[in-house]
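Just the one chain here, laid out as structure tokens, in the form predicted on its own.
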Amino acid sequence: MRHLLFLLFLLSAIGVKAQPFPTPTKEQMAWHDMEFYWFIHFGPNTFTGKEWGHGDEKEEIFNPSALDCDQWVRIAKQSGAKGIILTAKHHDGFCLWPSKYSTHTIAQSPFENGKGDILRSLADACKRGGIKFGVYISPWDRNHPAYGTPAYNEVYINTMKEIFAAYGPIWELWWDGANGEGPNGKKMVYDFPLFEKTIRTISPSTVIFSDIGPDIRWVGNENGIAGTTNWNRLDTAGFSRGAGGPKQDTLNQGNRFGKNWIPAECDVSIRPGWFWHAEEDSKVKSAVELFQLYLKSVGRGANFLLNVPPDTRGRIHENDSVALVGFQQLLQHAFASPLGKFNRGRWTVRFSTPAEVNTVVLEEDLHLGQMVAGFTLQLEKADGSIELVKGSTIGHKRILCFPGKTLKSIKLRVTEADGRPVIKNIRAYQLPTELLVF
């Protein structure tokens, strides 16, 4: 209460709105710090060439010839990723673990004579490698006979319980918004409130993703790009997952006065498709393209979820690996050595001698909420003149690129805010021109 009164007392000079705002949980704060991690789409579609399987694919089709989840984790770490989210069950209903609640699983496949378990292999590899493990479990199931009936909600809950009990801890749970017909031609009415209650009960530290959270939201596109204005707040009242969700531009930007802390996650594939297809081996995004997606996701206060699909061997293809390792090398080199000295009390960076700068990274402390709604960077050039660079939100991280200038100092001035901003850091860099995103 004393802190709130103190904040209310300070609401004056920079357009502060006198109203309370949501704040992140400790799990959400830890999620913000993850910044970059992998999606892995793997299943029957890997072998059929489909993107959305129909659920009638024969289990015999799934038989990776040289599965190596330790290779996945090794390359993920080399790319800078801090976790992996696996499609444990996609829309075709095929389970990558021997589920008791389905007859369309890896146990019915020839892989390891029906004894294989991709979830076990990856969960163990993530533990060995020291990165987080997450799962995508599609509510839509085009194979299960109970789909389209109330009984399926219980099947889905049991499926989640089974995974969380056997393969936890699970850091992130990913819910797709797709809802189509099952094998009986019926669509499903999902009991998402009960799904949420179940996960909160069995694994309260797991963060849950969907169009409307409750913990993380879809960014509104599958291009890996967040809005240049990006609020971590979102209004969800009256909306539902899938077709009933907020408009895509709302998901992209969030709601300034939203009632819930639901930050954006930017999903995109390293290839044109989500599953591996041989004809796309030559269409892998380059290291530079990945770096620029990083600027448009993490650099706009969101997290970067990059899909890297294994091939029919059960391995990350060499072309993907080269691009990913190159991306991390670009990232490390670009942000290894900040220029100048940051003065937190004055929100300035000063250079002992004029320095060439074309990129500034801003970080806002989010523990008490997201505050900055408008800001200006005052760039003091070597000749003493001032040039301005303007922006709206900062959030967890904001990366601003501009044509290179020789500067004596940089000063951040917050022009509009919803509370007292706390700026953690301001860093200046000179990046290779071909990496910049304006």
Given for the second form:
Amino acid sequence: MRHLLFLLFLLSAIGVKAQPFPTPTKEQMAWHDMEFYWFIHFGPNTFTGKEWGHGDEKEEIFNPSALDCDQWVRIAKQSGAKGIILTAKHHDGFCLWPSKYSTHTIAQSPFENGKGDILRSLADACKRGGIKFGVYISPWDRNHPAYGTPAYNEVYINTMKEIFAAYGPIWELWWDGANGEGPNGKKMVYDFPLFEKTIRTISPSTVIFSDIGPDIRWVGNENGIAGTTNWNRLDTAGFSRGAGGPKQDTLNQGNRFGKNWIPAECDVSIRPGWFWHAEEDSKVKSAVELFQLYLKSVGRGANFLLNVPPDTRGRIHENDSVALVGFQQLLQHAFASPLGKFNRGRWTVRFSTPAEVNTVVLEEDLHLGQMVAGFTLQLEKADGSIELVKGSTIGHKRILCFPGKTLKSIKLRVTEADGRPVIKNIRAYQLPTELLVF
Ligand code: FUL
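Alternate state requested, the form predicted in complex with beta-L-fucopyranose (FUL) (shown: the form predicted on its own):
What follows is the whole complex; the chain from before opens it.
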């Protein structure tokens, strides 16, 4: 007991709060390592030019002329993506697989004479390509006749079971929070606790995304940008999905003393819309913009979920693939070889001869929780003087850019922590200045 009191005293004396904090599950740890993966929005909206279909679109309109899921996977891999999450069902209710719980599916479309199955094609292509496969199954359904009645909860659960049984393993399940029914629309009370329990039972290794988790949270915007302070912890008590969620700012930064481990995922589209529209072929984000989004998502301890919507052929448009391959080249070039040598025990990087540096990458080991709340980088310049760069959280990865300087060494000082931090890595780089984000 005396030892324990002494330890507590010691910890409080150095500013460490002895509190039990949530830690990631092994599935969440593996999810953190995924860092970058794709979203694919594809369905009737691809053919009608809409973003939110009404659910009354005729099945005949869904007819991709040259579908090639291996092309999606090939470009995804060339862009560095580790997985793909597909809109199995968006708000219009159209199912990209022949579901027996709906009459608004690919089986009623002319595509491959009603024998097509895009979940099958993509799940198989992902398996062949060695990347993960995930699904977006919109709870909001503007087509299903049972929607708005308790019976729909059962329909939704059966739908999920059908997908998980036929196309698993499903790595990530995506529940969006949208519901645009309006004041006179159908009021649906979703049984989320049962939805969650169902997935935990049939596929315990799947990570579930929604505004408030349980495993991964929305980052609070659809621009792909995490907070420069970004906690993997979040309080969810009293909140619900969609309109009843925490403030967007809170989702963006997390809660320092939050009770649950629910890290942020940054979803953003490579185009203005989530679905492909011909008039947006000229509005594809450039390789540099994608790189900067990487710095603002992965570089702030979150994951980067980039939407790349196939066109009416069922292929990724050339403009998108050029930007994506360019993005990966920038990444490889930028982070190819770190400068200097990291001494783990001392949290320093030393350069044998003074080096030009404008970027530092920090990594915290998260097995026992996220600890760093404030830090300073001490940059030792060639003339021996010291310049300081300050930051707050580190988490899975923190990429800090600053105006370039010639340095002899870099030392990390943790100025505020919620437990004993474990720093896995400190790496220094000199990036092309047009890529930097401050
Ligand atoms: C939102 C939806 O309403 C959008 O259409 C899109 O799917 C986005 C990723 O999630 O909730």
